[in-house]
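Quick heads-up: it's one chain on its own, the form predicted on its own, in structure tokens.
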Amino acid sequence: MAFEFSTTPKIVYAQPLADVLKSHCDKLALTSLCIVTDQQILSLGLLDPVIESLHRASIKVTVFAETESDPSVKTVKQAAEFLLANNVGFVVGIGGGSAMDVAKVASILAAPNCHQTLEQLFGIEQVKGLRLPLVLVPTTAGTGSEVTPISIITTGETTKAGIVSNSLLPDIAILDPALTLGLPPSITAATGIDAMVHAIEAYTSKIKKNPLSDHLSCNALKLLSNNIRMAVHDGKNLNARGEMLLGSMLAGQAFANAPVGGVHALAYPLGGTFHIPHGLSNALMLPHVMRFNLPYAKDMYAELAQLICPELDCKLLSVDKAETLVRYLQKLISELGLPARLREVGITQDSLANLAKQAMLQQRLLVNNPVEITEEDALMLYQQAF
């Protein structure tokens, strides 16, 4: 089997963030950096001790904190202009997937001799130049963006577009469980399910599934399944938070190389049109797309069921093991207190046909699904989820 596999070259776990950043500054012979984050992270004071420690080490820190959920073209351009105006030579993205996505793209647009516009970067491997030095630090256990070559940007009222390039992989990913301790249960649950979807869809990816991504998906799913309840219901449990961060990262490495499929393709329009958080959008569509895929992916689903479903009868047929996995995930989503129906999050029945049309625009994802999803199929799936 021929395949390629790329990931972030250096991963640092549970080491003091300021120390790692200072070391990287020393390596690059730089005395300043810019943190790209959001107002919530800033207001929680999570960055205060880090910034103070860097200042004591004579490292100047500037902060761009205007990142919003589902970041817009305008925000990405503002971030790049901020980096240029402050003559930034080193970018640190700290936050959820949105902050890291903005940091990734801004580090390209603000690089010396960048001759591309943001619009020219959209698509697969369209980045022509180098980026600024980049470190990514997740504060949620969900997107895995710290190890993926992908940024998703909101391009209109209801549309998003992706930039896919290995240039988006950072120099270092820093995983610090302490930075996730303040996450509320609802966000912990939604982002955790998002990471589980990454692992499941990477394992069943139609085109680029490979032994390395399979191994990572399996280990990610076990870590996430074993720890998500504890992380949600006892958010101060540092061990559970750490295991979730590791699981999210492993799932990110998996789907960065064996891309996600139908669940994500149908989740994106929910976020674009109704601004449903990405993890929750995935949770809403997961069981329905899995049951649609079941005739074609039953053996793979059965293998995953054996990893995480307690008291699974090993004598069951593959199709029954696969159904057990779907039921397990439905029960888990319910136990975590997440909504199970589109109507529960404000989506109207008369919008479903338009959502199905929008889902068809996600061809870069749909091609990875184990079986083709047509517009009619997408409408049926939205109706089932409604």
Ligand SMILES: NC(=O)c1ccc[n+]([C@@H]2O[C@H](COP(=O)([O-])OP(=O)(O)OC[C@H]3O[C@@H](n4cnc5c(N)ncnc54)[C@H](O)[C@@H]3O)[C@@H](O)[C@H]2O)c1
Second form
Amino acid sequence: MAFEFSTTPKIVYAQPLADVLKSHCDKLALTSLCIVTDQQILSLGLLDPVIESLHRASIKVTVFAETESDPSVKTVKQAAEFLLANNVGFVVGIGGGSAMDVAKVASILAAPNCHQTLEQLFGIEQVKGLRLPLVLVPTTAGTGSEVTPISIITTGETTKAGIVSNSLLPDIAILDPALTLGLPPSITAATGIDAMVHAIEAYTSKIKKNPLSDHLSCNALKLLSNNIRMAVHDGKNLNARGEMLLGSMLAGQAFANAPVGGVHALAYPLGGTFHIPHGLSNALMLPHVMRFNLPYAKDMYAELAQLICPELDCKLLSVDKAETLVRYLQKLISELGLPARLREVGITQDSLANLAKQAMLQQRLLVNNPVEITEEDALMLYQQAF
Ligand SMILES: NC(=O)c1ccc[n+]([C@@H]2O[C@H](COP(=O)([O-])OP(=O)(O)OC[C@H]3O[C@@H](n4cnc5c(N)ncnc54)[C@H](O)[C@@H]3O)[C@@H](O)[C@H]2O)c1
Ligand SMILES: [Fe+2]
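For comparison with the form predicted on its own, produce the structure of the form predicted in complex with this ligand.
The complete assembly is shown below, putting the previous chain first.
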């Protein structure tokens, strides 16, 4: 079976962030860098020790902290203008998927040889030319954006679009579990479920599933399901935080090469139209899309059930093991304190038809689902989730 696999060339785990950044500056013969992040992370003081340590090492640090959740075209352009105005030669994205996605695209737009506009980058492999040196540091576990060739940008009032290019893979991903210790329980839960969905959807990805992505998905799912409760209920547990960060990165490597499908396709319109956080949107749609897929994906779901469902009877038929997995995930979502119904998060019944229409625009994702989802099916799935 032929396949391709790409990932971030260097991954650094639990080493002092400032030391890694300083040595990359030395390698590039640079004495300055720009951190792209958001106000929340800045005001929590998470970056203070890193910035102080870099200043002591005579590295000049500028900070762009205007990133918002589900970042907009306007924010990406502002970030790129900031990098150009400050003559930045090295970009460090620190934050959740939102800040990392802005850093990725801005590092392309602010490169000296870039002749493209942001609008020309959308789609698959549209990026021409080189980006600025880029390091990504996730503070949620999470999107896995530190190892994906993807940036998701909000393009209108209700629409999001993706830029997919290997140029978006950073030079280094730095995983520092200590940065995630203060992540509030609800965000830990939602982002953790997002990572689990990445692993599940990569494992069932219709076209590009391969032995490497399978291996990564399985290990990611085990790490995530073994640690998500601890990370949510005892956020200061460094070991659980570290395992979550590792799991979300492995899931990111899996879905970067075996893309996600129906759950994400139906989740995106909830984020676009109702500004439901990405992880929560996935949690809301997960059980319904899995039950819809079950007749076509039962053997794969059964394999995953064997990995994570405690005391699963190995004599059960695949279809029953698969159903056990769906029930296990439904119970997990409720134990983590996440809402289970669209009506609980402010979505109105009269908007479901429009959501189904929007979901059909996500063909990039829908083609990876184990079975076709039509607009009619999507409406039925939203009604079930309502
Ligand atoms: N590039 C990709 O491959 C990829 C994949 C999936 C999703 N996404 C995109 O990523 C975005 C979602 O990213 P996300 O789920 O990581 O959320 P996020 O980056 O929007 O962050 C959510 C909230 O958590 C806060 N936060 C982050 N880290 C924190 C910390 N350590 N302590 C306290 N607060 C912290 C942020 O300030 C923000 O308020 C969406 O735009 C989504 O579309 C990208
Ligand atoms: Fe996701």
